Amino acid sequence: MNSQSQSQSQSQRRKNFKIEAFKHKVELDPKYAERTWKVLEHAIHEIYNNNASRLSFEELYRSAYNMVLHKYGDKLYSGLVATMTAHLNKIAKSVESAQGGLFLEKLNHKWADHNKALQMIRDILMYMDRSYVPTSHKTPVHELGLNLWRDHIIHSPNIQARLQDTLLDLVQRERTGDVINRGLMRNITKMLMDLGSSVYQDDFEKPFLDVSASFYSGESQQFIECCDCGSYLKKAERRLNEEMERVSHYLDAKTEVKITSAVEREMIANHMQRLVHMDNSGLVNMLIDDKYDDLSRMYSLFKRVPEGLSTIRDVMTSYLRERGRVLVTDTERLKDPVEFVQCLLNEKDKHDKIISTAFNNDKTFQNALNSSFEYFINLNNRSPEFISLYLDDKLRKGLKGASEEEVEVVLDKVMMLFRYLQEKDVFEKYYKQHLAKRLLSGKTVSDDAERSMIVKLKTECGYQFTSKLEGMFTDMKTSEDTMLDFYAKQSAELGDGPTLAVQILTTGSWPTQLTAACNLPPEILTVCEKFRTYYLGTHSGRRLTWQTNMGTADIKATFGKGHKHELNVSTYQMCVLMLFNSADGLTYREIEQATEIPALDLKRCLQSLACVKGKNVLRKEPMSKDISEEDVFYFNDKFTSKFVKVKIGTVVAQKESEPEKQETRQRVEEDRKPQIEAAIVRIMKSRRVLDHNSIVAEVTKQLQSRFLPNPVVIKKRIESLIEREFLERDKADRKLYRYLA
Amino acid sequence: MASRDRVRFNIGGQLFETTSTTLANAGRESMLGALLDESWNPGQPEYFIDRNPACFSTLLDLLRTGALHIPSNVPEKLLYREALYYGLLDHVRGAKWGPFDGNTLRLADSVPGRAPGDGTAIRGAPDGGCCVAHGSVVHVYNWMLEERRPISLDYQQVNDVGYIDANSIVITARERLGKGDGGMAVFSAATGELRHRFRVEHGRQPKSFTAGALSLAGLDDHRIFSSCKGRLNEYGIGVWDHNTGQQVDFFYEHPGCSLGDADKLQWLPSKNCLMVATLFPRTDNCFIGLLDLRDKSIPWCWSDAGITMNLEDKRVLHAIAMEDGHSICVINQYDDLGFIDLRAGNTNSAGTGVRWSSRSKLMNQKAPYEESCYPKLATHNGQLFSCMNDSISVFSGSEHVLTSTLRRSYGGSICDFSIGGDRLFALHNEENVFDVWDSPPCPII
């Protein structure tokens, strides 16, 4: 028992006893090292002299494994690296010795045996590389290898220019039109690669940009001497698509941007003004002939360069402006609104094409081709006039038979241009004359046209500017419906007289002229008085004033030989004629006198009446084209016509005379003033106290959707404000207005 | 076709017969894959390798199934240096144990420390290995666990410590009086070597600095922080690019919230914010705020100034932001857990804003014995870690239900752990033994 506790104890006194490490190092054989180094030496050079197949790769693994093992790290590392520069220096010289074309070939063959002979060289050293390497801060074999590589071979003093030389010359002569061996290139390329980016970049990127840069210098002076400008970007096209080319078969993929940098500037940025410019041939010439390929490649191609596009745009925008203002100003063109307007939208549509086509539907060309229509269209005045007449034209007969479609592309096309019109009041003033005209004489070609029109106009304007137009649309419809109305509860009373047809316009939405009402015959006054009775009794505390200069009428006449005809005249035209039941020959006194027409319209009534070949319904003494005072007009008897209704000067809407043209300007100015005092008023209000300009920015702000406010006009209107004690000016700094509620 | 596909080896007198197949699988990169290459005479009727055949055999074996079995008469450490030889070591590390889940960790190993008393930190390497700061000493293992050359720092006690990548340590130090020493540097994990300093400069002049706590913004983010203490009150957070070593940046420490003390950094991605704690007996009152670095500024901060009145009451001693960003998870001395949402507004007002669970009415009655140590938190892939006394709970789920528990029976509390390299690692406050645990490789079935 007692034994057995003593033994226990020296057990575990023996387990605490720890044996001490050897204090002097247990030395292997000293020549073991050495002679396990000599081994892997000649491994090494047999593996260089593709000898390896004697080799054993197990006993080499052993060998280096048992060198780390036993702290020969050193040793084997430093061996190794003294063993391949060695070699590296015998390769150099024969990669030095090769002839010629032969030397690319030599070095390529060489890297080829070296990548592999280092491949073999890393299995055996494997641990090393995994156990000595990371403790003492070595480089790993392979950086080794691909390092020595570099410092005996690519840099050795007889090889680094050659091998430079020789690589930028197969380059430019493959430029030249040469065939070289595309594949040797690549493996060169991806050896320089391989050996590290800076030693790719500073060998062979560089050189090669540098030449590359002063041979196209060089090659675009050449061209852009003897070249247009379409077949110069073809040439630069080429070039670009070449070098790109070049890179994808044996260039480093990050060279494509620096070379194709390199052709862009010297190919492109350098000659930019001058190809845009170029005469003849420049992108002008390119725009008037609808060019679309050259036009898409310089747009391609110069949008690789800065400043690139902004040189087309504005080449391209002042020759718009240009080219817009002589259309606008063009004496000629102003005789036919029509054809005006048309010429507008063609040259809208051509560079629409082109900048979809060509310039890839790039938005700041769009830009740029609005900015300049807005430009030039306002040069002239008559602008919104000539727009209205357009689409006067157009709803009258001009779409008669096409589809909702082509309709609504019509009126696209015409909103476009309404948008870039700074007056649209002025537009709306005559847009509402000759709606007028057309609704009125019942010439218009489709309601839902002119329907579509008006919701155009709302949506770009709002509901203000086209309320009075719908309002128009409104009294029509009522109209007909008072008509049927008033037919039904008096066809006894008013027997077999001629037909009324009264249209019931609202004051303020119509643009009536304060005319006084001509004699009407007596047959049609009797009906008119009637009608106003039964209108003035279903609506009391209006009042009706009749329109004669509006209307028209249907009247039946028998000429000789009992000829008879339809005629299709107008309320004036038809009180002409109706004197003429009663009298063979009349003086234009006595009809002046008996119908009391203004004598503007009179004349041009007579006219159309006895000077209009076919519809001469009346003969005139003596026969001229004008009308004067003294002229005396007859029945003409001898009234002949194919036709049984003969439709006689209708009233058509007309670009207006000078005088008129004043007028209506007047008319516009008028209107703006009370806009402008109520935007005033409406600014002040918020503000309470403001400074003149700031007033008048804002105001032109606020009515730029409708016009361009005059500042001189805007100081008027606060004066009038001013004077009628809806501002006043403050009493220290007389530049500030201040609101009196 | 399939004799020539047949390998056979004699491994130091044992014959093997394998097929080519099986053997890529151990990579071009390693000894068998070069034996067999063409560059090498290949065909021969038998290789001849002289070493181990058991470990060999174990090694196959690994390469057959992908899994590894080590027999019992095989020491682990044979197996690693036989691995070695054979360029293997890496399919063995990544046979070894599976991807990380707090549910199915199994105890690995345990560590004996070198001596007893507190340990400062514990960090997981993302290899697997770890290291222990004790004082002024930081040991480090590897990822098998032994032991490699201490990274000594000449008696500067160690603050925090932290592994930029596998073989990089950086290691934060308190600044002796007089000596203008201190700061923070990165070593090498592998030979314990300096590889470069940390500076601050204030107006452009290089000032000695005491570091505390760390943190890593992340893979592609390469700024690292520290909180730092000036000599001159210049407090606040420092930034630097972990790889040049250069200062980026520098966050002043405002009045009202104290950042040169941190106990706790931790960059959060999703709100390009640095979550700052400072704790506990640190301060007397807990201050917990995100800095945003671009403009200065603090946009979220809490603080529980005003409600904690005597020792009693439940203070905040660590906190740790939970991994969707959306609210900080924090512990008390009662091992409750609490959390703040982070997208409330501002709540500065007197940190009402923590919700406590009741875990303590259920577990510790008690207010703690006194050799305890403080709790930390730590979140790993939507799990959540706490670790209070001698024990590390899991929590899962987003209703963080404590679903396994970790107890060692010796060292005592634990006083840091740390999750890296799919492994939880926990030093004991005692004997500053730290414990291993790893999820095991995928059942076969």
Given for the second form:
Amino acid sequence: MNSQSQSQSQSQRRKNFKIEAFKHKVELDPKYAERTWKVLEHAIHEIYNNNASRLSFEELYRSAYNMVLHKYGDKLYSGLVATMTAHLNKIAKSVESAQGGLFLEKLNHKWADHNKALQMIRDILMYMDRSYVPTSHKTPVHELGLNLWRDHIIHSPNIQARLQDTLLDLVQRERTGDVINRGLMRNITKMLMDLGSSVYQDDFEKPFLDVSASFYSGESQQFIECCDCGSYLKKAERRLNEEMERVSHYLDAKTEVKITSAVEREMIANHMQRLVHMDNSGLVNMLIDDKYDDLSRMYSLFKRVPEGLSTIRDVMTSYLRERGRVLVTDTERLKDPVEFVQCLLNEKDKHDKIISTAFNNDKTFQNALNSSFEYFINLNNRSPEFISLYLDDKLRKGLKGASEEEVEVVLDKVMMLFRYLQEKDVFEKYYKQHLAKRLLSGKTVSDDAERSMIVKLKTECGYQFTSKLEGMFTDMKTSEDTMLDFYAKQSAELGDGPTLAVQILTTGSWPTQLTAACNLPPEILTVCEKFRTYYLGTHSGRRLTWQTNMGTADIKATFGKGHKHELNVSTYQMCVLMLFNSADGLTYREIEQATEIPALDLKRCLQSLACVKGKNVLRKEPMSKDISEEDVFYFNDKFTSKFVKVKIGTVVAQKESEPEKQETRQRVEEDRKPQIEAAIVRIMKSRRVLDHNSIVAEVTKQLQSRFLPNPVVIKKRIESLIEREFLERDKADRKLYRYLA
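Compare with the form predicted together with the partner chain: the form predicted on its own:
Shown below: the chain alone.
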């Protein structure tokens, strides 16, 4: 009972306990704020007068802390502004009075002092910065110090213009070769940046850019009047590098893009056309003379300005097109197809090197080069033939002794020219003819090189393009096996007669022409008949037609004084020479009658036997370079040669004669007709109805990898298909065609 009442009274006491306000009021000395400020003001004066070492920063911090705590923040802040302003006005007068070069040094020195003072003042007034400044929306101490410096020093009427002029003058002096104090410049420009980007820009950067633009405008005008293009570009490059270096030493990094664009505009963009077209030293001269360094410099400088690279590209393209046009229409060059193609390859190599060395392998320049070559190579309709003749020369003898890599390089270069051809089917025609001659005469450098070329053509144009070429190689191998079998089975019957080597060519794979067979000598005819009997007995259902215009023969001949030689001749030449076993002299007419060789071939054949020095196993009367139907031919007893084996080639034009060219062109046009018709049918089968222009566009697109079909020919093929009821015209709209299933 007793303990219970005791605990109740304790809990009552706890409930009644409360904290009362502090009854004793602390009265502040009315002069406290003024007295404390005086202490702080004195400290600020001492800091500015470089006597800070005597001060107790801890006491000063406490004084400032108490002033803010006792709500005298306003007095403290306004006092600070007034004191600093007074000091800065004194500093302004001191800087203004500095003479000449000492002006910047004094400004820099005072700026360093002001920054040091500002740091100490900020430390003392740290509490004000943290509590009073944010709540009163005032400027923090450090920033305030910078703003006051800007307003009373940098923007002082007697300093602002002088500072700007001094800085610009120093830059100008450095540009003209003087050495200036870059460290001092860096400190001053850094001061402007520290005061805010707008101060740096308005008080220095904008006038600096204006003055620079004006300077470079004048200098570029002066340079362009007295320098050639290469020298001008060197000066422009040097100026650009100097400005970039200047920025790195004492300007704001953001100024770089502005000053370089000013230099680029004044020194390059404003003079681009004049530079590239400069007489005797512009872009064309650089290209002609392989000035890689100058071209590289032009590329890198022009790349920096709008339309710069397209300016170079346009001039290069028009130069290449004109140069190529002159090259492919030069009648002297056209006399030698191999030289003609070599010139094209040299031009390609030359400009490939320029693009890779000087133009940074720029794809747009490579495309411009390709389009220029495609343009002028197709201006000459003999380009396909000449490229094939060039390959023929290389694969016959030009690549003899070359390594596999060297062969590949040559073939790849030729393939590059082949890609530019619009009439790839014309090239195919000639290539087939030339390959046939190489294979049949055994005059190919290497089978590997031949096959490599066919693989490249196949990769480029597909199987259809090369199937017949591959068939020719197959025939050569089959013929070899056939001859081995023929001699194995017939050797007893053949005895000591002439040895025969037959190449069996599949019709369609080879570019054979139907020519009347000439009269072979009886001893050869006998062996030929035996082979025919053997072959047709082995292969039923086949026909053999002798191509006497394509064969060769080795015959032994004995001349005066018992000189013996082995003559390597064509089949036609053999037929002619064998006649002289039974006659000393024969007229042209007698030879023609006995051999039945076509007149054109016979004249070439006799020309090579009687008119070529060192190969004249026959002599003719009257003696002249050309063969006439009145000529008489005699066996030349006096023929001598230091070689036992003498090859007598047929006098034949390396290029086609005009009638042959017309004939080839005609065959090409005939071959194109079914291809165009097949393309039209393919397109109409999938589209069913199509207008004329769309058909022409689609056919061109489908066939352009082989040749560019002529719209007139396409129209004729459409008419032919309508006649044969593959297509019909729409009854309502005559321009529309319909496919008939």
